[in-house]
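First, one chain by itself: the form predicted on its own, in structure tokens.
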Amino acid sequence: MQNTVRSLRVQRGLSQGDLGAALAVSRQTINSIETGRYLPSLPLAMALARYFETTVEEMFDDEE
């Protein structure tokens, strides 16, 4: 999931900071889900899916 996020964030031109501002969490937070350090909750994650307009199985699937 780390890489999906990190991929889609910087994909859409946006900092940490700027994702996290987006779905009200710090940029530790976001910084620690891409690099493996924190697992969102499933409310966390499905407002990852929901601003990335993805689903949350594209997000934890690592099998790409």
Second form
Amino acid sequence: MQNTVRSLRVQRGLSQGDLGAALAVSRQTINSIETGRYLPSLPLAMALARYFETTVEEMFDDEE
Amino acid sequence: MTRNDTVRTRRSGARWLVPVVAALIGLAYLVAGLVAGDEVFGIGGLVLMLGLGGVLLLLSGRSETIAGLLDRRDERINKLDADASLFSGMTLVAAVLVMFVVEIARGQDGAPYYQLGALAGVSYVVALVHQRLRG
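The form predicted in complex with its partner chain is what I want next, because the block you gave corresponds to the form predicted on its own; please supply it.
Below, the chain from earlier opens the complete complex, with every other chain and molecule after it.
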């Protein structure tokens, strides 16, 4: 599934490890989410959205 | 990054849980070996399990997957663990059923495989009911 996690993270100048540490998940998990290989649970998706001050819908919009 | 950005999860001493359990199993091997008069088994088992726990702790600094399996905070690694456990359990159940059939074909009563199969079936139903009641 397409998502904007990578672009949001890069905009903030964060490494995958930084973001993983902030959300208590591994760098590998962030990488898997960014590449669409892992679809996070709703709580983690919401934590990501809160972190980037956006919404889950905007981050994980599959329409485009 | 503010404090509120961080997902708060329990960390506690979870990283040490698996090595401590390995050490306790090693101690059980030691006691069993000493009781049976088989010191080689007892001491060997203890050393093996202490080594296993130590290796896991050592590798946790190098592997995110092992670190995640030890501290249980990463939902993706927890899912990988659950999937691997399911595969392992199904493999074991299949092996038990095959061995049960083989034992019957050899004219035996199927023990201990029918007990193990029954245990697997009952534990599955208990887990299913438990998960259902949790919602």
